[in-house]
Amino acid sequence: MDILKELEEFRRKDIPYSRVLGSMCTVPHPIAIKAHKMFIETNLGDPGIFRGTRELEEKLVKLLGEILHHPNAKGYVCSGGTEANIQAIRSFRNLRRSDKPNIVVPKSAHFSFDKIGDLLCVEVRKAELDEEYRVDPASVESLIDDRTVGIVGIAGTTELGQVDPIEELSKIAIEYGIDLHVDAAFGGLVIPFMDKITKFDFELEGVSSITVDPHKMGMATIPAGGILFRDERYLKALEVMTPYLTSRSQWTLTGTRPGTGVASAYAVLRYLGFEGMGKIVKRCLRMTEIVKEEMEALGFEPVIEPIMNIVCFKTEHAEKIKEELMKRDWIISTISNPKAIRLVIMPHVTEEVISNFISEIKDVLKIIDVRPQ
């Protein structure tokens, strides 16, 4: 059998994005694909060889920093939000040595923080949420003690797309003299382009680091995550010596790092510019409003009014609906508190995709014979 034909057979088993409404990833922008191919053999783990790629990474970090109100931010492009979150907390821990370190995160935090607790031997304390599923600053404050190395806020929660009160968390961080990490893996390339002004980034004095993933709403090729710090001392806290490479040291978690994510992310942001990114975000928000209206017409109620291009609908039958849709090669996700189906409206979601999805879900409701609630 021809190897390429064999590969094609496996690839055909993948579900196309046109039937995916549950993922925070999307079809890469055409210019991202071209840039990816140009940098296919690059390895940022050895920057002395790939000097141009390293310079490009520095330009991308500056560009992301400009979007997040700090053009002098320091950081690098990593595999994704999980690695970025690990590195932020690892830096905090290393800067504030403690016998039994802990961090305070919202109950809505991404599961990567559970991995962090295990990997870094850091206690993860989970703060309560308010009625709108934002972290309660009073609960955060109550969990801080002299062994707390940092607190975390989310700008675009994975389940609901909610934004924590980062301004209040920033004040808490300053008051207690601890670091604040903002997980904006999704929201970092959404919130800056929305009409509503929401302070969540380095504009706030207490924010020490931010996770932002260009392979989500930045439409870069996978993998292209990002971790940005307020200054270089956070990177220095991660540094290890690399005597046999072309660089003296490195502060990244992984050694080998593809330059493709850097090139594709930079290409998209430069090609579209702030205005172009804004148009894409606003289009996604418009599609979110359309799907919300269509689902409400079927009797579904949103868990919260969508903050960005994520919307969840309450139903006791969430798992049944998800399973039946999956049989038809439609991908959505569910949340458990409250029970709901979750839709992420990425750039590949068009009005035609929404129309097709609504037709399918109408049939599903008939087949499983349940009411939306």
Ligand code: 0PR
Contents of the next structure:
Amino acid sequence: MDILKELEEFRRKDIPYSRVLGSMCTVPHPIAIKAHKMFIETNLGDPGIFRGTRELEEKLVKLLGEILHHPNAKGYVCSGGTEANIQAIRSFRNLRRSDKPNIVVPKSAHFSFDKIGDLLCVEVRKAELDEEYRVDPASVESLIDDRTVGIVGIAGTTELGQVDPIEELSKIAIEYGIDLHVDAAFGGLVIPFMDKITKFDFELEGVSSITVDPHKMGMATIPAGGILFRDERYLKALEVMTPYLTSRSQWTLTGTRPGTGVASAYAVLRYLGFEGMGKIVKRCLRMTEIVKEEMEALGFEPVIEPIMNIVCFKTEHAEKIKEELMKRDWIISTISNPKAIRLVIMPHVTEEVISNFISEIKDVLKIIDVRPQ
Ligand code: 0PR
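Same protein, the form predicted in complex with the named molecule this time rather than the form predicted alone?
Let's see the whole complex now, leading with the same chain.
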């Protein structure tokens, strides 16, 4: 029991989600926790043993495919958005076998694309954004050449939650005969449940693959990421033979991998259904609106009108505010261009959390004796 006490002590040092407004993760849904426990010993790296878990993974991929307008999408559940992005670009690269390959990503792309450049020896070209921080399709087009193996659009940018003009990127992809990957790690389980839907998924003909992470807005247990491809050809391009295992080959990046994310993500989506997910997403959007109004009343101005449940406020003192809040065990994040504080309004952010946060930030503003701008 001393061991458990020791563990508890470490765990107590962690900050509870009720004081976190700067994370794309959240408290797993209660049914996700139950499902996770049931699958705790599963290993999808050996699907011959975990036959049921493997079958469940296929069902989850189908469910995610249905949400993203392509029930026959092929893919698997991985460790998160980083692995999903790696695998998409790796597949594009392998299919083209170009000498000195490059990809074109928005300047707003998640830093996983810098890892991709390094790992896959692919040049990562960064396209300019417009004044609303969406990628500029003309800039994307100007960076494409005959060594370009794919382009990337983001549906729910990490910093601002902005959605790139995927429809236009899709047209460019078709015109140039290259693949388009959509990083919807965050937005993939937000946009489909919003009232105002922008086209971003397989509905658009030029979209070859999508990253969608249940461990973000899907309220699954970590790790649960998702990579979906339009057809099996893209998975085949990742295939490695596994002669001594129960399966002939595998196309995942990791070998041993948990079934817990599969079970927890599937349980949440089945339990809540489309309607239940919609309610949660809409509540997050309502809470975002409340935070925005409260912050505006304090003199802050949003960088862009929030598109989804992420909102950033311009301030020269972003780092100082973050630091002071951190001293009081509150977590927010910051962005640097423009200087701003960033709030992610996940399902654990209730009205009570918001009012606690606002009174704390009022105190911080007094202490550092600055106006927000
Ligand atoms: N693509 C996008 C658009 C993302 O925002 C992220 C992560 C990824 C890919 C990579 O996903 P994984 O981290 O699952 O590999 N975005 C979050 C961020 O950087 C990750 C995160 C989540 C960071 C929770 C902190 C945190 O508390 O904000």
